[in-house]
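Below sits a lone chain in structure tokens, taken as the form predicted on its own.
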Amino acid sequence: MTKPVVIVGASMGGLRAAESLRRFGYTGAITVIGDENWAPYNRPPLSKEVLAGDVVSHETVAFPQRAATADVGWVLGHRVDKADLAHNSVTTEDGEVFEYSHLIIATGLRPKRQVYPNNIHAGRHIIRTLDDAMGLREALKPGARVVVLGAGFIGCETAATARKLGCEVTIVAPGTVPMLRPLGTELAHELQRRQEAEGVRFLMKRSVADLVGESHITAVTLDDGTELPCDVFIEAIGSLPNTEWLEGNDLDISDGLLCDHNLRGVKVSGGSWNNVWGVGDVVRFPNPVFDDTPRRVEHWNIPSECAKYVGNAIATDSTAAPFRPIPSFWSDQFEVHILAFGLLALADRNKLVEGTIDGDCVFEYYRGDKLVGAAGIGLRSVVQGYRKNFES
């Protein structure tokens, strides 16, 4: 019998690939394996809505499971925990080997931890998984008092959620303004001014140095020497990709994993694997949208794309036009929804184009004279006329 497609990873990017393998025309067996026990779920509004919520479950972000997909094989509840893809096989940590004709690497990020000297974990979260946010909103209290460290769009969506459910909350983060990297100054100083308005309380240009308590943080002590009372103490600093079960084999995977034009696995030693793909934000991957520079895109609608790309490639066996992706993101803190196209964080420049900065509006993203993006808040019909700028 022909040997299986393996897909790792049993999130959004790994059901995609199978149903776009069978959407393809592939008829042949396909085993999915992943390390939580929940059925393939949606991720964004973990900080979002289902945050927000009475109690967090996993019908509420389970995605439905179409009729192509119903032989799909899944293996959940269990790491792979190492590859060998010169004889196209990997392990799960319970010593199961798993022999695939074609590997599809879609294993996701993690959240970055700190170490603190007193390194307590009880009242610490992070927000990645439906159990994550299941822990979390069980601790979010009404005047629970709340310090997320991070001020990007996950440590600004979930203050935004804590402060709705009652929380006292103080975002403490190292930058001069919240979402500066991929919105510009502006924009990003005209959503901390609706934030604070809403209550939070932003330390800009400060870290977290210590937490203070013995069986439960009570508090945090900042860089300065400052102490901030705290119930609830949120990680939200960025991502690290799941690639340490890969190491040993001839895989570029130094940030993320390198693919190439096709999605295929780039070897070190030259060229790429022909039967080696990567789908969703673990892949670092160029784009000819904007230019030829391998890069991890962590946006929403990333794994979906990919996984397109990769089942029509191994379904049809081609792979002749290059992945073009328009990265696209949205992000909900209150009443403000922001939409976005493109790479904004390749900007130089900024500009003002529709609306008003204090209410619904528009920005283009200039990297040079060529543009790279469009941000909206509000005005989402003006927002997604861009995408035609970025597609021939």
Contents of the next structure:
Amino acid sequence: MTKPVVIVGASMGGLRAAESLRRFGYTGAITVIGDENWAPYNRPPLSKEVLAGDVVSHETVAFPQRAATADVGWVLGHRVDKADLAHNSVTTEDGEVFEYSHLIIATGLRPKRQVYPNNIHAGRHIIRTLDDAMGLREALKPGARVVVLGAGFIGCETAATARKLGCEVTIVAPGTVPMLRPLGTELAHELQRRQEAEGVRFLMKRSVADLVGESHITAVTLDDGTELPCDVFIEAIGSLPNTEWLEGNDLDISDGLLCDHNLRGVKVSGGSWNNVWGVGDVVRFPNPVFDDTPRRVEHWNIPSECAKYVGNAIATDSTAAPFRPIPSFWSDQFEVHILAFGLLALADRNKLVEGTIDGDCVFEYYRGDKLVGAAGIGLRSVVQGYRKNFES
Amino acid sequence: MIKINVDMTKCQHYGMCVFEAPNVFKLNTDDKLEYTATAEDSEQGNVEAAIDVCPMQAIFIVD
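We have the form predicted on its own; now please give the form predicted together with the partner chain.
To see the whole picture, the full complex is given below, headed by that same chain.
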């Protein structure tokens, strides 16, 4: 009997990969192995509407299951900690070995953590998993003093949600303005202004030097010596790819899993594996929409785009056309709704092309003369119209 | 025929669905989402794709 396609990672990327295999006609066995106990669920609401709700439950974020994937074997609550690509197998922590015909790597990211001299844990939070969100929701009581470390999208969205729940919220971050790299100076400043108007405090160009408290955090100490009272400390300082389990194989995992134009795992020894594939934000891939530089792209649509490509490649053996997704992202913070296409972080300049910065507006982002992205607050149809600029 | 429902309390009118199933979804002149409540069976694949790309996961096929 043919061995199954084994998908490691049971979040959106893993689910979409299984669905895509079926959609493109693969009829063999599929096994999906994931370390969380929950069936695949949607993560973005965890910092936004789900966190703002009265109850955080799996039901509110679970992806619907489809008839086509009813026979997929789900192995949940089991972490894969070894892979032996030369022998086409992976092994879980509890020693179970899974042999594969094709391996799809979709293990995603985990939040970076800080280590402090007084490294107490009670009162500290991250936000990546459903369990994280459930724990944080309990702590976000009206009047709670919340310090968010990090001013990226997750930090700013979580801050907005905590503020809406009646918390006193301060963002501490090393940069000059929040979300600078993905949005550029003008939009970043404007978002800070709108957050501040809602009562979120920003302490930029600052870091947290230590935590104060014995059994539970009572304050944080900043690098300039200031002590900020704190009941809830949220670390939102970026992510690390989950690739340790792939160590010892002929793969480049120096910054995520390096894949080629067909999302095949690249061998350090040269060439690519013909049955090892990457899906989602664990992958570093080149995108001919922009250039040949492999990058990790932490946008929500990337896992699904990868899954579509890899499912087709395995089911129909077609890898003629390179993988060339159009990255897109959105963010909801208070009443501000941002939508963007492209890779805005590549830009060296941007320009306002519609509306006004203090209302609805659209910016174009350029690297040299080449359009690399567009982003807007409101004005959906205009922003959606930019998608065609990146199609082949 | 398939029946489609969009939870308008979740929908933020991002319009990602419009690209996947233009016969079913559109953004009106006010940039608000409009959709047809029923569609031909041949739209099933497009509507499933629209469900997949919806940032708010607000689209459902009703049995």
